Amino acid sequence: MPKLPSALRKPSKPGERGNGARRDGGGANGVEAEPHPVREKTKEGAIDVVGWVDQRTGASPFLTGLLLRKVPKGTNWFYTLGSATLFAFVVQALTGVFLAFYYVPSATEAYDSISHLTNDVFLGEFVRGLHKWGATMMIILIFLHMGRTFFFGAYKYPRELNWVIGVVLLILTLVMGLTGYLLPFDNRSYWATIVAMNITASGPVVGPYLADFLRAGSEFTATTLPRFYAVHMLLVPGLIIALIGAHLYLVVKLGTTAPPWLRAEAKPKSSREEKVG
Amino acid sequence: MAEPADKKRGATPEKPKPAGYFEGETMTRRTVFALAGQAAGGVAVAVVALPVVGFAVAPIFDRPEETWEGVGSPDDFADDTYRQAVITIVDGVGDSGKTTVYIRRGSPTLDEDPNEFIAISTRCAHLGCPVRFVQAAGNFICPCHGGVYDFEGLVIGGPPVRPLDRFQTRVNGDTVEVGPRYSVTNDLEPVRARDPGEFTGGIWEYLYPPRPTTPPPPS
């Protein structure tokens, strides 16, 4: 049986010798069970493919560093909020892509296309429901994730840049909420957008121009809805994906923090400290 | 092993001159080409990016054509009460492009020309909800946050920051026509149309500069 590339093997635990690959030194009681031929062949084939790709990409050190990295003692369920937010984003991206199969971003047709995809298309209500409630979930999760980071002090040196990226991601997520709200184009979304544009416009000096830019004119016009649609499904998601990449890179690069209630373990004093102290 | 001190003294053989070297050059050929390459890349990016950005922001500078819409004959309107009319201010967006306008004749008791017509917009100056004229009170009342305006559209209560907007009016033959929107100051001086939530008059004329998308106010 060909061996996995060493980098893909599970790192040994402290106190265990070798690279975890040493376990194949025969069964503990010396009686090796007869290997199942089909299972063996399948395993071999899979390992061959993995090895082939790894030889050509050299991806395994990167992947082991990413997936098998050490986390501090005390890591708990609160640390899953970031992944949960990422999962919510993936749900939004997937359902959003498929909603775009049926949605028509035109002021005169948007509402009809939404009611068609909700009421007539098979499972349309479910997919739209996932997107609608998933949006709320993502906002809740991103705030919980931010709260976790704040209360655990995880924004401090050297992770300030990741906090800043996270805040930009929060704002972009809220922009997604704002632009997505208009798309069903019922009375509620229309008036909510009118109010949002008027709040934007009331910012001094740049506000009026910014609102004109978002509306494509001084009034809500036929161009406004396609604009919101393009921002909602192309511009902002692209930015979010890029920034999530940077966010995750920094998480992996810098590691996570231990919860604040865990005190640093007292290290045995080094010889130098002993001499001085 | 050579003495490190030798190097400092410049005893090592001189480096060969790069290709194209000449006496007195201030930049190597490599630097020139690197800069030229970056400049070409910059030009290529600008050629794509600038038109795209211009394309996206163009509507900021685009003023839609003025439309005038007939709302009735001059005899239809009194000077002590309003008559409603529905006009289309944006084409191609169905019902959301329509708005209700309250129209009356100028009243001599309010120091207005009886031959002019006053068209009051129903867009609340707070956040843009539609206001309603309540005949019994003689006031405009906004359902959203309790903004109240008097008969002339001046704020008498609630959060609105300026009087109700107006529309330009004219008489064309025997039809009263309603034209572009304009905003007014607290003294009912016409200014360019503003979005709800923006103050008018005084320093606010500078903090909310005129936008190219709105026509100039009537003089």
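Positions refer to the first chain, counted from 1. Here the rigid core means the biggest group of C-alpha atoms that line up within 1.5 Å when the two forms are laid on top of each other. None of these values were measured; they are calculated from a predicted model. First, how it differs from the form predicted on its own.
Annotation for V206: C-alpha shift of 2 angstroms or more between the two forms, rigid core superposed.
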Contents of the next structure:
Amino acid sequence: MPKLPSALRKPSKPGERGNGARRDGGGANGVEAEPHPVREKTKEGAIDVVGWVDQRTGASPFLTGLLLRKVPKGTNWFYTLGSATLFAFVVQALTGVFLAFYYVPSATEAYDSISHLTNDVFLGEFVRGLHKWGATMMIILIFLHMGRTFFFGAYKYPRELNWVIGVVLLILTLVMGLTGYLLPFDNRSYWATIVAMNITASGPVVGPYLADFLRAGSEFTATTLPRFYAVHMLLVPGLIIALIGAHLYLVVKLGTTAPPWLRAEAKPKSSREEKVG
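What I would like now is the form predicted on its own, since the data block earlier showed the form predicted together with the partner chain; can you produce it?
Below you will find a single chain and nothing else.
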């Protein structure tokens, strides 16, 4: 007896394999579709690439701990301030790269390059404004994040090192804001930087040396602007990226703390209280 066409065959019962159907995929009229060869090869290739990278980097334990770590009870929106600060830094990095395409770190050409970027380049004014106001937002967020850490007592044992790293990140963020303020090289940024350098030079012991390092000499000259640009674009972001990596590693390793009001409720009773009870 000749075989019937596939469209006229009786469909298999639920849970049964029949007529070349698969158990793990559905199709029309209850008949499960055959796997697509190109799609299956693409999926297997992606899995192989991920496995190849993981074998050579060992990144899966860290990513698993970062993405699947336990969150303490009572966690609220205050705990997102660190992630918000990290997002602000990523925005600063991306917009900074775009601005660097057109900026010329020269005392004679810096202002003209900024004017060209703002007035002539497509979306240049938008990206510059995003970078400018994003810097202010990043400073606000990092202050709020450190305030939350302090008032929630998350700087205590065993997280003292992470608190020190956070303080250094705060200082580097302020340095990045200071060095970036001069780059438009207009009258306001020029004289504001002069005042900032005079304040820095008045600091004890290391103040004069730090001011000379930033100015690239004892006076504000044409070489000061390239020095600020190098510190702003290379030195400070590199340090920030390294410290953020160490910060995230310690967060994954040590976990996050519960809010102080929940920790107070969870404290065990003393032996005297237990006897009285």
